[in-house]
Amino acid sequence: MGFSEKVFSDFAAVAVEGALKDANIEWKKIQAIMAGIFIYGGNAGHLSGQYLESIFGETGVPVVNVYNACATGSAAIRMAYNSVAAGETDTALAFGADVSPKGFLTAKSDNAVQDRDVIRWKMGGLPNPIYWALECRKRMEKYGTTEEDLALVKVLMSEYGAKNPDARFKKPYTMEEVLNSVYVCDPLRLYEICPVSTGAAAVIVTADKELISKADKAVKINATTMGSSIYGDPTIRISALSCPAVAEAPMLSESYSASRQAYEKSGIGPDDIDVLELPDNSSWHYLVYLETCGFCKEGEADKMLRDGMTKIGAKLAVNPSGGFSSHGEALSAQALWQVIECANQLRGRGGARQVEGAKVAMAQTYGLMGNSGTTILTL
């Protein structure tokens, strides 16, 4: 959703209340909390977790809170997951709610010497977008990359929000629409970067097979990753000032690492995955995580989106849910929100965006220095 005067616990109590009816489970049930920090909430935010029991009830259970940057929510689930497959729990609740500052997301303090994160913003004023215009830009020379495939982003993201009762926006854009509009960062447009955004996602994960049977199609965590940046990526970190010169390991290499470990683990590789959402911040991310996740190989994710391979009906529907272009990012519930359209598509609940006989699903997100999260769902 845009922006309101609530506050971070009534959005977060709204998504719990509708995963609770879902699944129709009692919040008695819930054995273990997994909550994203809200990064802006002051100690508020940083005890989401309790926050959310004072209003569904304190029941004694366990409380993490967990911050991980974008990736917040892909950091819960797998922490939830991780706590059903150990055994420690039968039912985890992961969730994660977000107050986005209006504008660009900002430094949180002025403090150098308490926050590291603030050199950047002294030394070279650079909100997030300046860093994917520069990745942007050296795409561009590398691989061809044209404004045209950019704005092929946009319109395609937009077609699909346009038919998502939840999406924030709801226009579609013409070519020309997305084409004249002013450039945010060279070569990045207006429209082709995702607006910060305030929302709330909630995520039941459970091993109860009463509770299961209960459920309506419930779908099943093949495998729940995250990953960190390896040594020698040459990407230009967000919140760094440098990159290596040469290259000794892979571009986003925490997604790299994150997609990779879920292949391994769920026995699942790109060539099986119907319905993926990635994290299109903006239509550079649209582009470069079909390679960075193995969908094709480097260079070659502009003519899957010319040849619409990554259209709804291809074999590959990429970000039927109109995606972050279509939503904004919510940063502790994004990666949360991604896990449950992929599940809605699996369970046949995407309307007019229905991808038809999906049966694997990716969720793929990432965050500020070096946090990613793959998670991988089957009917």
Second form
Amino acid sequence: MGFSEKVFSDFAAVAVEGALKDANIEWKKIQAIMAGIFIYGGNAGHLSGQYLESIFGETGVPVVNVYNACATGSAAIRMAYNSVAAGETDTALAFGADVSPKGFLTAKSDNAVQDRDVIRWKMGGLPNPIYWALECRKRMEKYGTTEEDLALVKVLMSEYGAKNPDARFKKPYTMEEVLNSVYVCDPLRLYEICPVSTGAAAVIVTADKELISKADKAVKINATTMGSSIYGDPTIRISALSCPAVAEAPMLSESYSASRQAYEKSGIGPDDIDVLELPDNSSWHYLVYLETCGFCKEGEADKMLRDGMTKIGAKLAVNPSGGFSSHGEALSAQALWQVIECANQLRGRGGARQVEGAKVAMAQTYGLMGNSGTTILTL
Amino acid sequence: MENMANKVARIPNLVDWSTGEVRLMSAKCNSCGTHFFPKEHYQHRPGCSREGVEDVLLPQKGKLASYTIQYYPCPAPFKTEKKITPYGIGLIEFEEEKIQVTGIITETDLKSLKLGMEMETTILEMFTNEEKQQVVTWAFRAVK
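With the form predicted on its own done, generate the form predicted in complex with the partner chain in the same format.
Then the entire complex follows, led off by the chain already shown.
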């Protein structure tokens, strides 16, 4: 069967099979399944956990299906973690699988009163990247971010993607090539925006000492949190038609909230982190997320980037995987994929893009309409 | 103002031209002071009693807080008879109401856009419906 003929549950099965093998755990040891739903998959997609369970063999364990937009995987891993931490289960599975439609993602309902997403499509002419471009323009005006800064993000991400056998896009780009790519929504160019993608990811969380001892270098979850938006956040959120003109909360406050909760719970702060996988949906995200998550002050991310402070080999390695720029985003899988990338860096499996001596890693997500999750991992 | 007879908004309760000016239909909470748009999508400050929400029209004029130029046609359900790409999208600030609203910019000289410039609310004709009415959305243009 060709790749294009496969369905989301085929991809999910590959990811779960991989997680079971990697952890050296039998299916029957899984005591709960936290599933990220596949919104375009109808009944099967909305009950993706049940479909997955039937493939591996139904065991009667609790199955919960969850959706938090592009932070769906964050919700799944957080529920798996909380189930284990609460003592409800010893071992829980979190997974997500998605097959993206081609092109821009569009409206999923037709009721403009309950769903303002309908208004943005019918009246606004507002595909997702426009929201990022509007914020990017503000940033350029306020902090002097240049077109070269935006292009440099892609140059760096493509350099890492080329070294990642699992990346979807493996071509390294020069500054000139990025700056010559067409505008999608000025100031953002084609190579500065991540595409939608198809994929699956699965993580097993366990407190079972015997299982941990059998795994090949299990990593510890120090915190896995979720945040929602805070009143007065000036960001124009995807789907919305308006935003506050006066900031009373940080930008991307859902991610500010998720990351601060994770720092507080883990006792680990930005200074301690060696590897950061952030959601580079666009070059603007790469810059603003360094600030939102407290790796520098507002307006200083461009300098961090220009000075090479985010490269592999510097104190903080940002997106050594090549990021969404090299993989695209597969809605319910991507947050879990970021956690796996972080775990593999800590386990020394980074190959040509290994961050030497990585001890602490952080995965940060961004989901539409105020959804975000942060996971901090240590070896 | 141009002749607004025979024009209908594609989605109601968003844009009004009954006063003689094209203005956006917002709502305001008199308890916490929050303005929101669209008016059906309530937004309040945490702890607000949520009492005294009233419909208000935003001023016709505001300032350009940000903009982008979209080079690709917006997919369905967006629909226009004429090709409009590349088109501008603006974020227009209404200072007193402390709100910024997005909308298509009808300027054809997109190079003339500058942050801070004064913009006014207008309409964009999208297509003709079966009743031969012009179906419109709200939009913005530079104040000349």
